[in-house]
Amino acid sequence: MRAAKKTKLLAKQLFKLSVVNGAVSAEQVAGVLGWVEKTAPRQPVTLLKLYRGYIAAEIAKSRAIVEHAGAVTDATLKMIEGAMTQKYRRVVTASAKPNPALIAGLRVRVGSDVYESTVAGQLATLSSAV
């Protein structure tokens, strides 16, 4: 079990090396992957899976996925980007994703945070309260 702890620690350290100025650096990630390939550390598959999880979570923090039922304009996406960039104090980019199940409104996901203002969400809240 000790090797698993060392692998987790190494994955976390490699992740920290990959983040430059609060953002994941493609060059740093390439360097880390080259180092792993060259040195062949213990449990490389486990190490890379843990590392990938850290990187994916960090990238998700900089992306706002805007689910919508109707049309969303570019101006709305820019407004959401601005609000989320200000809230999280990091550059956040917004991308639209249609979801007809929402009926109307928006659901915005940034990392693990969800902001919802949809008719489907309000109906679900009403039905659970009854």
Second form
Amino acid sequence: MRAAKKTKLLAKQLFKLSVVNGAVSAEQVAGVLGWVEKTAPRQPVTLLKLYRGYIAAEIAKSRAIVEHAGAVTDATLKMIEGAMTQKYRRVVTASAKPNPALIAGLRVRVGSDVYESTVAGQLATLSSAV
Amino acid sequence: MSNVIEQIESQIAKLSSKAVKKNTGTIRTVADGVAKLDGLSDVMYNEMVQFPGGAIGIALNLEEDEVGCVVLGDVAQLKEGDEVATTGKLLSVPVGKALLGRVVDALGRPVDGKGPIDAKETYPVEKIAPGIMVRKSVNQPLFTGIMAIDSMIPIGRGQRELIIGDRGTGKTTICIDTIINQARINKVGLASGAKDFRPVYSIYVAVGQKQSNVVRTIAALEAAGALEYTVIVSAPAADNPANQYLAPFSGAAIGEWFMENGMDALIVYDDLSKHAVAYRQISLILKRPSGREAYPGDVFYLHSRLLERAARLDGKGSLTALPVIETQAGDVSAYIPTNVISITDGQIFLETDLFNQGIRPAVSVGLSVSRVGSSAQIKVTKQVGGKLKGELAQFRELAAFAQFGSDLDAKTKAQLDRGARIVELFKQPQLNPLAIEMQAAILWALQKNYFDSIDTKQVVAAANSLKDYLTTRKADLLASIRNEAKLSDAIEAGLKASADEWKATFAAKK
Ligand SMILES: Nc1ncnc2c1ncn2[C@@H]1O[C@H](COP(=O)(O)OP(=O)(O)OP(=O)(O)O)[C@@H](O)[C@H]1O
Ligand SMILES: [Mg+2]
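Please show me the structure of the same protein in the form predicted in complex with the partner chain, now that we have looked at it in the form predicted on its own.
Next comes the full complex, and the chain you just saw is listed first.
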């Protein structure tokens, strides 16, 4: 139990080192990996898995994944990027991901927030309301 | 021109298809009805979260990078990696008169197969109890129909009176009798059309009980015609612990609706020992630190916030609570019993010994109190039953002495005889609550020594024959006791005439 706690704390510290100016820095991550390899801390696999989780969550926060059923123009992506950058006060990059199950409309995911204006989503809310 | 219309229409379309924002997460683990979730960075404490497949959860543990959540419903179809979304809503249940006569689960969904419930409103399950300013002191009676309780441990509307005792000592029976009595009073009162009559609606919350017991309770209420004034919230032993934990709070929300809308309600929590056990299970699985008897530290707060919701509100209605606690071998100093005793306004203690001696209801008069009830007692009961508690206490003391078999003086013997008769008179079969006017008439006869010449073994039969006599011949007298609620000269004369007449016929029959 204690060991697990220490590993978690260390992973958190390494994660904090890897974020520079609110964004994950590839350089820092490489440095952290090098340090882990050299010093071989306890429970390295658990440590790296935790570390990976934190980094992935952080990256997801500055990435807008735009799921769509029809076509999405670059202009739309740019607009979403702009809006999300302003909303979250950090640089957010948008990428498109086709998903025919949505029927029509868009679903934008930033971190754990989801913005939905799809027909499928509206149907789901409707069906849960009846 | 059509161009303009199109513009407006596209604007409308834009507005109506406005994107909805949700906060989502994924399931990390599901075990024992508790899910640990990743993400859900915006979730609130006690917020409802939506699982795939319609199951609902409640976020109970908010940690740095994980959310602990109890799942209400089927966990079998949930798996790791499933997406979970916040709803922005706190858990709420349907409330209102549409629920009367129905059996619902902890989420207010009907489980009696009588079709959907047409409720117009919902109330949040967790709600802060009414504050000091809006409360009013308890001074209206709530009659249980049990003579030993109404005369010596009276309960008022808005009070919280604990029913405590070992397994199988008649705790549930007292609560059911009380509910049935409310239904009888409601029927009489509503039929009379009196303007200031306030009916009492009942809510029976069954937590962690055997399904068969709940069915028996429902059948008893239905047979007595009390179901139409009662809502039953059922979270039986086979239900998951999250539902058992929530059921009393859902019941309280249903009761609060009556209170907030100017009506009086009675809620029975049967029982809070099992509720505490369900909460302990959830807390242990959520890895909250455990304390005495492995209960979590906030089990006191669990019950205090629940029972504080019972109140009498100024200018509105009231909610009276009868929590039930099961003790082990009569030990009231265990953790949960002491907690609940300290939160309530008194307790009715049921003793196994008395129960086995055939003294039923097995109310231990010495250990039972009602801290606010006497101001809620009607005058006639005070007049005829004011001294009973003292007399019974004296009787117990003397009875202990008398066991040594030494010669007793006449006065002691008289006191013993009288005590034994009071004990007999307070015996009452189950599902048979007595109207307050009938209780008053019987106690008046006791006070005026009408039972003294009757053999102790015959007292129960005598009381029954007096009841029969009064119901069949003296309905007017009973009605005037009920309406005046005090012993006027006319009533006392009426009682004397009836008692004399009855005594003559009773003696003649023998
Ligand atoms: N006044 C009474 N007269 C006769 N029998 C009674 C009386 N009260 C209760 N009983 C009987 O005693 C038994 C136990 O009663 P009850 O179920 O109310 O007890 P309980 O304390 O709620 O039990 P449990 O701990 O199982 O919940 C029942 O079979 C009931 O019929
Ligand atoms: Mg019971």
